[in-house]
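Single chain ahead, written as structure tokens, the form predicted alone.
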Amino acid sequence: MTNPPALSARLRGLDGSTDGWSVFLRARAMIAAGTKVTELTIGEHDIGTDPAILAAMDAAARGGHTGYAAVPGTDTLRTAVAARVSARTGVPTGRDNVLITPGAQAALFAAHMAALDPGDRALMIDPYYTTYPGTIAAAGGVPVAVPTRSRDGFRPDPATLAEHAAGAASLLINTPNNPTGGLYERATLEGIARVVTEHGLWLISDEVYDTQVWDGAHLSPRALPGMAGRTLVMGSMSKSHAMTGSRIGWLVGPEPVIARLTDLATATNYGVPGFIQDAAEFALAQGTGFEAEIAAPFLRRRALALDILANRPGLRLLPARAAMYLMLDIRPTGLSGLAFADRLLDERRIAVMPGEAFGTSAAGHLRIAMTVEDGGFAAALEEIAEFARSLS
């Protein structure tokens, strides 16, 4: 028999290791096995999608939207992304500026296929979205991680910035900001722009937090002046309407880049389901006030750790100024945000993500996901500080 051919060098080269999330999967697997855990690993709302969203989903496919969709999106639907974009970031956007993805994800890979040629630099600000990485290198680059401090809130200096720029081609950024709960400010984002310009890299804004703010307000830097035409946002259904299983998402950039980007749809996904799009149009159409809802439960379990995690020996809670998570800093513990995690699934059946799960800044740290009910949040957020304790 014959070997069968190689692989693609392309796909040799994801990075499909599991260290960081070793203790997501032992967490799941004790789950399965019996054992009662507290997740507060993934960012996955402790509600469903709204029944409103699933009878018009469900509507929109008995009525017979379950053949072939635009590729790009509906039309009606890109004008209410493009009508939500403008009144949110105050950037006049339109229809034919939107393409809709198969959630964010989708999105994150076309605007990387938009900016990159083969072995091109890709930079993203470390501590990153745990897919970033090999999101990059699926779209044919080389990414390059650019190190944040935990003193500074993990935001990014220009200065740094521009030493990791020369030959780039985009920077990846995200605010507000998963894992570290985040929010960049105004002089932050300019400094970017600034880098982006100078250096003629193309911007890529991961916003799809952006109903999600506690403490301050979001920026798009695309409405930053001069950057509306080298900057593609991607936005997203599933956290601002707990849509996460149903993949509807949008790249937001020039018209002529969603133009090409819509040739890469048809050679690849061929779109959106149709009764999903419809779907998603319904849920937007029920306006802030519903998000706000979706929101809510994260507002409260921030003002909880807030409260609990205040002056407590052993760690240190970074300002959470948006999106569902909390970032502690255990290194006065002594040890690795994946021994402490290791530890504190073992002792006290709590499950966390280590800080290592998203590069090398957040070393030393941790993720909480304020995504189980508040009573049992608030009492393994006791645990975690009382373990915390022990250890220092």
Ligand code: PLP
Given for the second form:
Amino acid sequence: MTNPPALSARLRGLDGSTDGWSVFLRARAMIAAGTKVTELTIGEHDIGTDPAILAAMDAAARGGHTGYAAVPGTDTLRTAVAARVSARTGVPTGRDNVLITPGAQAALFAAHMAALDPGDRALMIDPYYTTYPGTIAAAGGVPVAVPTRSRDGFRPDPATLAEHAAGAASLLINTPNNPTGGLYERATLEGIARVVTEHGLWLISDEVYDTQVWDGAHLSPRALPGMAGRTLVMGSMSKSHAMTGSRIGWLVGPEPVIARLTDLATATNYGVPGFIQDAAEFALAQGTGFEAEIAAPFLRRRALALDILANRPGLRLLPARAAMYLMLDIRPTGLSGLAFADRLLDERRIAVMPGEAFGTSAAGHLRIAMTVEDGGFAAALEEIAEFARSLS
Ligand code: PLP
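Show the other one: the form predicted together with pyridoxal-5'-phosphate, since we just had the form predicted alone.
The complete assembly is shown below, putting the previous chain first.
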């Protein structure tokens, strides 16, 4: 027997594990073994997809939309997404600017495939959503984390960005932000636009939380002067419509880029199921009131957190401006985020993500997903605050 051929270097380079996920994995194992754990880890609603959307999906499938669907997306869904993007950002956007993808994750991969040649440096802002390094590596790029600071609200500083930008091919940003709950203001986005323009980078803008804004307004950098030609935006039905498992999102960009990415989609996922696309179209047609209802629990729980966590020793709640997460600075306790999260799980049966799971800039912080019902959430916050006090 000869040895099997070697796995590609590209796949060998995709090591998704980090120490930060150990807390999550231990929590899941404890739950599976029957221990009650309050899980504030993964960014997923505690409600399922609305029955009306499921009914639309069912009707579409029973009505025959079960064959191969158009690869870039159905004309009607692409048109609906284009209209939505035009209305929300003011940037004229047509059907040919839109590629429907199996979630924003696939759009992130597609965008980096469009922007990178093998070995190109691809910038991302630290702290970052956990799939980013793997996505860039899968597209053949070299992920480069640009550090930020807690005291700046984890917003990138243009001078630091410029230091990293020379010779890079792309910059990936995420506003509203996971994991920080932050929102970039116009000045920050203008600074980013200046740097990417000066250095000739693509800007890849992950905007999947754009319907979850609590303080201020979401601004898409594609709307800044001169940016539409170099910006690739990802959107998704996952967070705005609680459709995480349906795997449907989109990429918005210049028409020639979308045309080539349609060829890439043909060579990879070969489109998104037609009945899912029809359900997404139905969901989008429900309007902003429906989206506000989906977002409402996070707004309520954020208010609970602002109240419960105010002036508590051992921790500081960072400004929670958007998305379904809270970021706590627990450095006053003297523990790392990982050590705090490990002990919180063992001693209080509460699972949170350590900041170290998202790069190095959020070390000594915790990310709390606001994804359990209000009573349980408030009780968990009280417990976390009490635990931090006991340590400080
Ligand atoms: N981008 C960010 C910042 C996320 O937090 C997530 C999911 O948690 C995604 C992208 C992936 O979204 P989708 O479910 O549309 O693939």
